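There is one chain below, alone, in structure tokens, taken in the form predicted on its own.
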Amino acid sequence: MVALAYPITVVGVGPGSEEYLLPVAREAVLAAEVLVGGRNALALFDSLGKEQRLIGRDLDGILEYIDDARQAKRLAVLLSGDPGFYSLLPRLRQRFGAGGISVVPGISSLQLACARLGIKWDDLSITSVHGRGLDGLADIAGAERAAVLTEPKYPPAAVCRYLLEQGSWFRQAWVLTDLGLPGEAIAYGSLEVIAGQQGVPFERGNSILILLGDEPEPGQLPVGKTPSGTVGNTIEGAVSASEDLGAYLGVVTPGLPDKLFVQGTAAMSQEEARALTLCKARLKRGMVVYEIGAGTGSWTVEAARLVAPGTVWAVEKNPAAAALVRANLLKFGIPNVRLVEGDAPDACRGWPPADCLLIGGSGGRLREILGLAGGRLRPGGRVVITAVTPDTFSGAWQVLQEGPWEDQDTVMMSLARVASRGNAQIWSGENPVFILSARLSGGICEIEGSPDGA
């Protein structure tokens, strides 16, 4: 090995802000002539006017550059967080040997995340999906407390969806993004809630996800203040179920309270509208039911309870909404549902003949859905469609006047609830819901769009 003119100094720069940069790290940077690092790390020291080299995708090329530059110049490699925590340090050590480098520690994302939450981290099971995929989550299987470093391909919401599918039981999920930076965001929810969210920080890849098996302590929300004095954000408009299922386990009528369901950003019909919709479906035990546009899974759960031991075949194209469906099926202990992610009617191919078709969302493809999914209905099978706009209603009503449908019926349901306004109690109206229904005449429907041989 060629003798080093200068050692390579590996510097942990923390989360990327001046306030979390250790004095010893700053001294190491000042002593260097060349700085090698990621874009954010190098930006911390732009004002020094030193020679810089950006670490990109070509790691072998960067290692070659470092090997050449170290012969004549003092060189510092800047790594985010702490060099010993999921960083480039192992590659540097492998290439240049333990004697060829010196390491300056930094504050890791895990340390800062746990400090924000006011919790200890010495008993956390830690893993990363960077370059490992979701299989890396096997490292935290069975853990009571865990931390996951996410990446753009597998952001926090995707990780939570995967954990739910694996039957994970974590009660708290904290998403911490851009810690220590001006855009810092911190959000809290159950696995089900985080899995159903979209946007920042839930789909921001470079985040840290803290998972805890115990319930949050009183007063823990919202989380602690950042150095700039701003308070971390909790999830707006997304809540876990707020009422215990015990009192409703033996209830057989439709229209379970909305607060029993895990909810997110996906639309969910109100319990009264859900009750009337399912009444119009005339469900019986042992039926096979198709549900198009499962949303949060409230229809799915209720229909499955009503037709058991029959089966509900549900389709949902939004992965976040599909995660909520799975969460609610798990919560209610529903075994007789087959959920498919995809676009209807294509995702419905190969399904068995059905007795009822529930359509909560058609994506503008109602005619196709009635042609393919409706084409699988048994004689006398019913279709029930909900719409919230006059245009959608008009289009659905027109389609039901065509083909082999009979006993067409529709109602417009308008709800009002008592709400407080100052010292007074007033009626607060909800958006009207159109509920359309019809029955298939004759035998199995053979219209344009139905699969061959159906």
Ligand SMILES: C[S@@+](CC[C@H](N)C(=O)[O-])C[C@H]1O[C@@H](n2cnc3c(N)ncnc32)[C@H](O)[C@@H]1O
The other form holds:
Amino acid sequence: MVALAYPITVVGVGPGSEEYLLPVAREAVLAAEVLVGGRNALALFDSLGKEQRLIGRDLDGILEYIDDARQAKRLAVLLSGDPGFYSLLPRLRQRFGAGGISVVPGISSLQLACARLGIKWDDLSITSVHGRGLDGLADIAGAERAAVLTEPKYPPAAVCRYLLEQGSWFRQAWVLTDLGLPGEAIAYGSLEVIAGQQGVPFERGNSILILLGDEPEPGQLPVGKTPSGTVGNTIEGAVSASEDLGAYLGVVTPGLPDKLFVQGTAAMSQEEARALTLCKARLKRGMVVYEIGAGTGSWTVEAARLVAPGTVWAVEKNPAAAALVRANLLKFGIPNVRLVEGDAPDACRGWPPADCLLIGGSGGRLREILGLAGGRLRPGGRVVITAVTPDTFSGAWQVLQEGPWEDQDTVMMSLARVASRGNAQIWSGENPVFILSARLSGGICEIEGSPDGA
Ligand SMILES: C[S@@+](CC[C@H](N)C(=O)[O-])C[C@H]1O[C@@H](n2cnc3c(N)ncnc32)[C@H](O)[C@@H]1O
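Output the form predicted in complex with the ligand next; the form predicted on its own has already been displayed.
To see the whole picture, the full complex is given below, headed by that same chain.
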């Protein structure tokens, strides 16, 4: 009697991080005895201690192994993203038949790329240069909008160079690399600019390239229109900004006018205080920034503009405030922010190492926040804390005098504006703001109270 082989479960594991792994995929993995997959996919499940088999270059060899092993064991073949999208699925189906496999879907890298940019993908012309070389680009000839999956041999810069040689009509390109992974990077430029760039993300194979014509950047406001009406309508108490964003799109200095931001009841620092706070952070392009207590999102928007293609990881515990942050990200067309709704520091678990920590609100948990979030700061990383009450100031002052901080700097900002009183103009004082900053000495720190020892 011939023993019946187990069906093979083909599992889409998403872009490669826990947060984008579907619960149904996790269940399928837990039910399997042997996991077969690429290095990153297998690494996701190392802690389960299951038997693993790496998919290397020898595909025929691995298909032989699967055929053999499935006679006695339950196998899960782990594929990145969704199995139906440029993956090994056709080879598995050809070899084992439709009845020999069952497929669990996953979130594909293209879905995540388009979500990051806030654009639709139903009209994208899609291709991949995997195993087909640059000839694969013939598939997108004549398309208005396209997406290309790149590989180490043909990274985004090489694809753009080739397209330019072919006289491509695409004008703008977004490069999205290592999405959902700790090194995630997003870059934007003309094809000429991307073609001439070196290093990550331009020469990184694990990237998606989104190619567009002359239309405005994804999320960018067509000059002359603001969506604040639409955004404001969805948020209770939000005020629609009246000022047109168009005039500020190319502005690089921080301290954008307060009136540009969609505002509600959540606190928002005034533009002058925001500008000085961001200057004290000494931000650079490409940095990873944590923002604790995002409030209305005005720091979030400005920090994201300054560090792009770096990323701002923002946390906000008040749902109404988080909605304002989202509204402002949408209004300013900011793609490089990861907003987490929750309580810091717990909500910051799993975030990648950071270069800077901005603390606008700590809910009395400053020491813990510096423990967990600060515990992920890279050597030389800066922390900037603002305080408007004496209690917050003295707590922050105390904490920064202890532990691994150096180069402490504290200023009190006192601001007065000209205001009209009757026929006269007078100086009208604002509440003072304390801005405390410091630099982390040494390496990634072990601060007392760091719950995960990071
Ligand atoms: C063989 S294809 C697999 C696609 C996968 N089935 C999916 O649905 O995303 C591998 C390519 O997908 C893209 N890719 C996969 N994971 C990615 C990620 N985390 N960030 C950016 N691109 C990714 C890259 O273009 C990579 O070279």
